[in-house]
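A lone chain, given as structure tokens: the form predicted on its own.
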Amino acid sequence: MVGGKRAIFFDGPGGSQVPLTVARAVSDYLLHHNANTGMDFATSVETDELIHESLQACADFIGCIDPLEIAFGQNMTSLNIQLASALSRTWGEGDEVVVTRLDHDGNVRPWVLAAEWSGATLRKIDVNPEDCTLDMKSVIGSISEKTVLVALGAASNLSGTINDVKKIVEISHEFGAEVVVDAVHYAPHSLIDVGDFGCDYLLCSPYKFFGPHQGLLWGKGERMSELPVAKLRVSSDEIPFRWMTGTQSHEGMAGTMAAIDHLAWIGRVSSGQGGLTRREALVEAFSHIEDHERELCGRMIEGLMSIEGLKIWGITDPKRITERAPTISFTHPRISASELGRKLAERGVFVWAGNFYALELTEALDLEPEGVLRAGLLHYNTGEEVEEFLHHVGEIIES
């Protein structure tokens, strides 16, 4: 509550809010089975089946067959820099390593670092500054026999831009070159699929989707097994142990699950088939999340546009509304983005200032050091919080 009345969170592209089945899960789990793990008592026994009840529900999440080829973490960027350093050991000179301009920096710098570390040569795609998209002139020029791995998007936390994943993974396959996918922004909007993608490595974090802090990292399991990863000498060399250094966050796993089985439980109530597997219930989920948000996106989008001399950074065509996520990133010359934050936030509307970590793409559109104004819906925001805040953002830049 702010000034009395209820808040809006628009800030969801930052971290989500979670539903109470989350914050009891936590809560049940540390209070009554919170143990370490590999002993024959009924807490430690119970935190073993916890783990693996929780790689099912991730495997389910992201559509792979192997639940064992997903590993836990702190987060996203832990995990990505994790991975990075276990493929430079695999590198040398002459190879070629490629990030894009679009991508949060979790997916940039880690790749960046492990091209020092290996000798390899590092490219980035560019991005087209009209609608914030990737320049595929850029991506075909920059992906040759040379390149071993390309670390890509899903969606930009930024300008909301969903990247052609499949098609760049097609092209980097050609060359025989790896991709991981950073689907962080892309999970709590739609469903994700490993095998459609055709990646090689995904990360994503699950408390952008409704859960704790925590990150997830999938890889093939040929390639999770055999990498060189930094280990202690009495760890698992199976996966994922080997893989998830360290006691884990057994309450965050409880929490993703939980998470997890929120979003499957939105798919069985707005389909009214409560007989579905947890996969098909998110996908019926994902259906209606997809629309949900692009109904207020296009409202929101169509608002801003209204406002005199507002720029919105990113797609907003309304024929190419499933080519980006809900989520508005804009600019006005006549107040900066943490001015009108602050104001907003002063009548109950929480939004984010800044560059969000997407410093390439800030760069590239010569947005620095400002940034932009950044309003993220989710399935939990509603119509009339949309009218509320366009209402806000007119006056505060009439005013």
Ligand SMILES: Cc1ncc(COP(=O)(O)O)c(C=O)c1O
The other form holds:
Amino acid sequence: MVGGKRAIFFDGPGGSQVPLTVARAVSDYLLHHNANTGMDFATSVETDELIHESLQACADFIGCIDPLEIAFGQNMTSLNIQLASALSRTWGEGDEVVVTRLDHDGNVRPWVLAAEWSGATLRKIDVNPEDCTLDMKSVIGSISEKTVLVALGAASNLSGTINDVKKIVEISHEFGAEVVVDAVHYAPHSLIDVGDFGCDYLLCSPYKFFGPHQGLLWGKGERMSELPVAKLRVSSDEIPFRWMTGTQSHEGMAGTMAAIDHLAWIGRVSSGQGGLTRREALVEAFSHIEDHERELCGRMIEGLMSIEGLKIWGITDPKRITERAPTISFTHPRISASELGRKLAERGVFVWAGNFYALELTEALDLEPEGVLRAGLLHYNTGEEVEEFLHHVGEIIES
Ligand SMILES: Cc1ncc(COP(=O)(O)O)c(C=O)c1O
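May I ask for the structure of the form predicted together with the ligand now, the form predicted on its own having been displayed?
What follows is the whole complex; the chain from before opens it.
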């Protein structure tokens, strides 16, 4: 509550709210099963079981067959730096690494560093400034037989743009390059299917899809087994444990599994089919989530576009609504993003101002240092909240 009114949570792209079942799963683990792994006493056995059960839940979430291809970590950024440092040890001069100007820095800087460490050359894919999509000519021009890795996002956390990951993976694979996909922003909105994407590695963060603060890395088993990841002599050389340095957040794993089960519950309830498997239920859940979020997103774009002078950075054509996530960033010449964000905060509307670490994009669009105002919708948001938000934005800009 802010000022006696219910707050409006449009801050989901920075981290979503969690259902009670997630908070309870974290607390239940800590109160009843808390231990380190690998011993014969009850709580240690239960912890080992929890790790395997939560890996299976994550496999259902991203659509992979072998749960041992998934590693838990602190967050996406730390896991990607770990992946980049392992891959960089396999590259050398003459190799090329490709990043995009649409990505969060968490999927840019690790690869810039990996190129520096290995002597590889870095290339950047440009964006079309008019709708914040990837410039396909630049995609074609950047990937060649020298490319060893292409790093791209499934969806932009600033403009909401959903990339044609499958197509870029196909192009990359034709040249023998591996592809790492940042699915952090995509994960709460649409179903991840690593088989369909065809990528080699994928990362996401449960705290963006209704879980606790944690990160997930998936990679093809053969590569996850052979890459020279930095690890202790005493730790296991088996996947995924060779990637999971030190003692992990077991309570985080319990919460992540509960978040995935919550999404599956949405799928069972909204489809009226209680007997679905977890993966089937997730397919249903995301189909309903997409419908709901697209309706809200369309209305928010329409309402914002009716405010004179306001500029939305990203796709605005209602016919192209499936090409974007419901994350809407905008600027107005009469008010800075930070001031608008502060005034909305006073009215109990939680939004972000700035670049949200999508620094390549704000630089490409010449929006530094002020950035944009970002309203991010999730399935728990309502049409009334969108109307209230539009009313506040209109009133603040006119005042
Ligand atoms: C698209 C995207 N990629 C990567 C990250 C970094 O994720 P993490 O906080 O788990 O390191 C974020 C965080 O906002 C993001 O939105």
